[in-house]
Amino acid sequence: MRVLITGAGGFVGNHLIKELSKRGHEVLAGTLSGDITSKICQRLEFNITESYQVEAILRDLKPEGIIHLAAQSMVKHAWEYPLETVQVNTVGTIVLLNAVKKYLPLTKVVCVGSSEEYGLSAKTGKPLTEEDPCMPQNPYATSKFAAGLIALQMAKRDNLYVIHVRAFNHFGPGQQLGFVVSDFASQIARIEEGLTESVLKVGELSASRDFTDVRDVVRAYALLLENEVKPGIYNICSGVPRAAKEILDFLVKAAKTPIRIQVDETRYRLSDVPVFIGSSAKVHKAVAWQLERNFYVSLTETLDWWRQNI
């Protein structure tokens, strides 16, 4: 299958390129300016918000499947630049689906949303299902919820084949700073190299979130693309709550030098949701997806990546 990935230059995109290529697909890697050095894909440079650029790609290359990753994915950045976030995440999705409708109406599109869409629904503490209401609490979450809602409305009206996935927290080798695992691992790698003092600065550690290795996540995307499944929403998650302290304790124990922990209140992120987990029962039933990666092995591999790339 010839598969177009939008936003292929990012953390998830680079892993998805490898996964799809391994599965025998021809990959068209779309990026705005991301660093794609892989020789197992065709690199395409375009802006997801520019309709004439997106239409040209679909018209000329005719992908048989699309996985739509292109997004502004940082919550902090979304608060500072909400207009940009909505333009990329929401308007970009509309631009893509308009082009699909115009040139490739039979092509399946997997739109990647976020567990952040559920927002305050997670206050119950129970695993969230696709039937739970969405109450997003930040501009990033709202932009993703709007994108998914409009995508499914367009699909229903225009008879398009759209899957909207809500991926919960994911991590792994290559993740940028600004996320809990990569922030911890990068600080430890710098301490080990003697680039900073042996103090790891942390924020609030009690909140529990649902973490999945990015390589398991992209495998779920591939399975949803390859198989005939019912259009709609699918959660991608582990169903296991992991406190930030659990992650920190494991990584600090794995460090090659003693490290002191220092609480930094500037790193605190206010949250009304102490436990945020999901249910993956629907995707498991649809395509038999389940976790293959061991959580602690994945943490170790992420730390090792930072040791090699610090």
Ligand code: GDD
Contents of the next structure:
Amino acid sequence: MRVLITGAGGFVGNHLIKELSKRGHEVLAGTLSGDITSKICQRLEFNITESYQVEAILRDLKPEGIIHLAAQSMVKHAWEYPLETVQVNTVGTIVLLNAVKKYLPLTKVVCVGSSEEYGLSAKTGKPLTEEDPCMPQNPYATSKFAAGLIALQMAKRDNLYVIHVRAFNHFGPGQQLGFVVSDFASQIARIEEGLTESVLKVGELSASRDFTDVRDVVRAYALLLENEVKPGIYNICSGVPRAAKEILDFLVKAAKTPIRIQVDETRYRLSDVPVFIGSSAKVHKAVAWQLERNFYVSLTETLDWWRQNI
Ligand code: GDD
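For the form predicted in complex with the ligand instead of the form predicted on its own, what are the coordinates?
So here's everything in the complex, that chain up top.
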């Protein structure tokens, strides 16, 4: 299948390009300006919020499937830049679906949303299902919730084939700073190289999140695209709560040098829900997706990636 990835220049996009190519798909890798070094895809530069640019791509290249990743994906950044976040995440999704409706109404679109959409619903501490209500608690979460809601409304009215995935936390080699595993692993790599003093700065350590290796996550996106599944919402998650403290302890133990921990209050969030876990029963039933990667091996691989790329 000829698959267009929007936001292909980011961390997830680069892993998705590899996964789709491995599965025999032709990849059209859309990016605003992101770095796509891979030779196994066609690089396309466009802005997801500019309808004339998005329409031209769809009209001329006619992808048979679309995986929509293009987003401002940092919760913290969204508090500072809510307008940009809504423009890229919400308006960008509407622009894409308008173009799909106009030129490729039969093309399946997998839109990537976030577990953050559930917000306060996570407070029960129980694994969230797609049926749980959404009570987003920050501008990032609201932007993704609105994007998903409007996408599914447009799909219903215009008979489009839309899947909205709610991806829980993911990590792995190549993830940029600003996400907890990369923030910790990168600091350890710098300390090991003697580039900084032996102090690792951390935020809120007691909050638990549901982490999946990015390579398992992109496999789920591919399966949802390839298979005839019911349109609607699908969680992608491990179902296992992991406190930031557990990640920290594992990585610090793997460090080649002693490290002191220092709490940095600027890393605290305005509204950190204590536990965020999901149920992946629906995606498992739909496409038999399950985790293949071991959490601790993935943490080690991420640390090794930082050691090589510091
Ligand atoms: N980033 C970061 N850096 N987080 C830290 C740190 C730190 O130094 N120390 C503790 N944390 C805690 C955060 O407070 C949060 O509770 C948890 O670690 C995870 O933080 P992030 O990795 O930044 O992820 P997130 O949950 O805010 O958002 C990510 O997951 C969403 C899915 O639930 C992002 O990837 C979103 O794009 C994604 O939708």
